[in-house]
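Only one chain is shown below, in structure tokens, and it's the form predicted alone.
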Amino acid sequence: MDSLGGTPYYILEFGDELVYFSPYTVSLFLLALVFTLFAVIAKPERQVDIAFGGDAYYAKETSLQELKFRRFMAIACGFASMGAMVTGDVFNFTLFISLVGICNVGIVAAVKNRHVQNAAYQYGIVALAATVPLFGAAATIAATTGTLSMVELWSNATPAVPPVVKALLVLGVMGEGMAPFYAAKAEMFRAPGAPYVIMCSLSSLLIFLRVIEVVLVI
């Protein structure tokens, strides 16, 4: 079985569900793993504000409890991203994408900043709405082909997936943080604490790169 990302190195099956490792998925998986390790071991930044028109500046203090929560959510986002990179099941793929959206909100939800929390709320609404086309696409694939396994869909032994279903899948991924819905997420980057905030952008990029492979081969 050849996928768009190359011949899989290994396919691990759990009944109807499976995980597969190909050159493409392994590279994305390792990228997510590296940034997750950064979130584990890195010390967060101390954000500095500079007064406009003067030399005054001050460093924002972040409580230890807030940092622990945001570190946990960044790690959870990394694990969800890694799962989305190697899963070979369409339903699990959409589930991991939804978890990435939830974790992105969680990374900045603890920040005591009105603008950041307002942006997180708006992004949360968009991410919540994006689950409708995501899971709708997975349900339609199961109904029309009788399977959610990407291996079965790639084998051409099942009925063709309707193009509208692929469009719904891409739309759902876009709603989880890609353009044009990325605008609802932009204000969240006023939150202090890299590398945690960076995980929001990286996770969105990774799932977009993975969905390209999925929609081109199913």
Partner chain sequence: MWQEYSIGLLLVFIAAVVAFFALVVEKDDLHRLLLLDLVEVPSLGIIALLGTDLAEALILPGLVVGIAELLALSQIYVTKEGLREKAVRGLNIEVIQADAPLIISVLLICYGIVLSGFTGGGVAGLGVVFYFMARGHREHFELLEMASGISWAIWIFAFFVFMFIPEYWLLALFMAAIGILMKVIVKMSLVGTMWGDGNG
Contents of the next structure:
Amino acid sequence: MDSLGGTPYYILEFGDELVYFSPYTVSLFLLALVFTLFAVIAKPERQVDIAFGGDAYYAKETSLQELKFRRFMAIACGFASMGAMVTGDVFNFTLFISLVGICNVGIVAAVKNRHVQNAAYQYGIVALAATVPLFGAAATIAATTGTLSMVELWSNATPAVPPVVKALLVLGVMGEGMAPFYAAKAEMFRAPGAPYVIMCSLSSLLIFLRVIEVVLVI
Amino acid sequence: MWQEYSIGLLLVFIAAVVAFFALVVEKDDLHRLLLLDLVEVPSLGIIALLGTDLAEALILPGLVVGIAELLALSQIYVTKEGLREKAVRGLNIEVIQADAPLIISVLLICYGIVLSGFTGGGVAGLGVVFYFMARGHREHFELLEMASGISWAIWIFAFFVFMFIPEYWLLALFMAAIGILMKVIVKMSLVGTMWGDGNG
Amino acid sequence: MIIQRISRIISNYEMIMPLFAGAVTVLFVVAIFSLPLPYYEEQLYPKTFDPASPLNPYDRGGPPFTQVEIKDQYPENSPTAGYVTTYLTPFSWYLANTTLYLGTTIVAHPGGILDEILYNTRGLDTVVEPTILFIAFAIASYLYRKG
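Got the form predicted alone; any chance of the form predicted in complex with the partner chain too?
All chains and molecules follow, beginning with the one already shown.
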């Protein structure tokens, strides 16, 4: 069983769904793992406001509750990305991508600021709309090839997946991975969102990298 | 070449085009949210066209993802628009202010637990919603969150039993059924809580 | 010039949603023109109907505590597949023996082909699915409490 990402070192079997660790997926998995650990140990940055006209400044405190919630979302997002990196089943992959999407919504939405909330809302709408091409593509792959397992889809024993279905899958992932754009527009990277907002960018990058492999091998 | 499958796909794709086009031209945020619910339907249609038992098992996650994200998005919408909640008092109906809600809720919850699984959760959840709506109460969000977390943990544990010690499949089956029962009850009682909040 | 105009439009994040929806619309139009798609006949978990059975349309099982043949992807990975399908609780068993329509409420009872797929052979999907619900619930309740 050879694939674009190299021969798997290890295949974990969950019934019909295989989780496989090939050189490609392992490297992406480790990247997600390292950044999840960063999110575990990182402390939030405090936004410093300078009072105009004097030399006073004050730091905005992030409440413990908000800190806990955002850290929880960042860690959940890390686990979701790890799952999406190693899963070997098309439908399971789309579910993990949706999980990454909703975690990103959570990371952005945790900041209590109307501007940021609006960005979170707009992104949430895109993420929800993106589940349509995602699940549609997965179901069409099952209908046209008779299997959802990527291992079976490599083996050339199954009919080819139509190109338009692959395009649907990629577009769905693009929609779910649009979080960094919104986070950047809401100016979250510096002050209110740091450092957890980094998980948005990283998870989007990772799911893009993985979907390329998926589309090329199936 | 045009089998039933392709004809079905044609209809669903047309529906998807119409729904997404509506999403392109719609400018109002609330209407976009409502349209999203409409957009979800073609995706369920595409899955259903698979036409096997597998399709039914895939529809369930598809449906749940849509509902979950709608829940989160509508709450974000409320916060973003700064909408204040209206204090809703318990329903002012004479029968409901007597012991009827308690008895009906207990019956519904008992029957739901007997049923177990998804529908059982729905029935028992309905009992809880009804009680909260009729009575009004203080919010117990921590409790609900904890119940949700526990049911999730039961579910995950059942999954590992299925995968690694399959001899105990009966135990795993029951744990999965109980996990999902609690999960659905919690989700539905949340609806009742949000409605009945604001009075003691 | 034109690039400037385009970049000004897409730099407004409220425009991303219509753009994305437009892209999906175009892709679905393309999908319509690429029809018909071939349907692969050898599907997993095929559906069969037996109108005489009280469990119709979910009757895939035999007597409880026996294993029936299920067409899954990797039978060697799920050695107990086929047990859950045949299982009925005593209450469900009673209903199945008294009415012809238990199948319409089969999701209410542990056991059956759907539980076989959801809990056992494709259990990982169902693990991810409540996790999504859990996260969405956490977001909503956090905002509700703070809002």
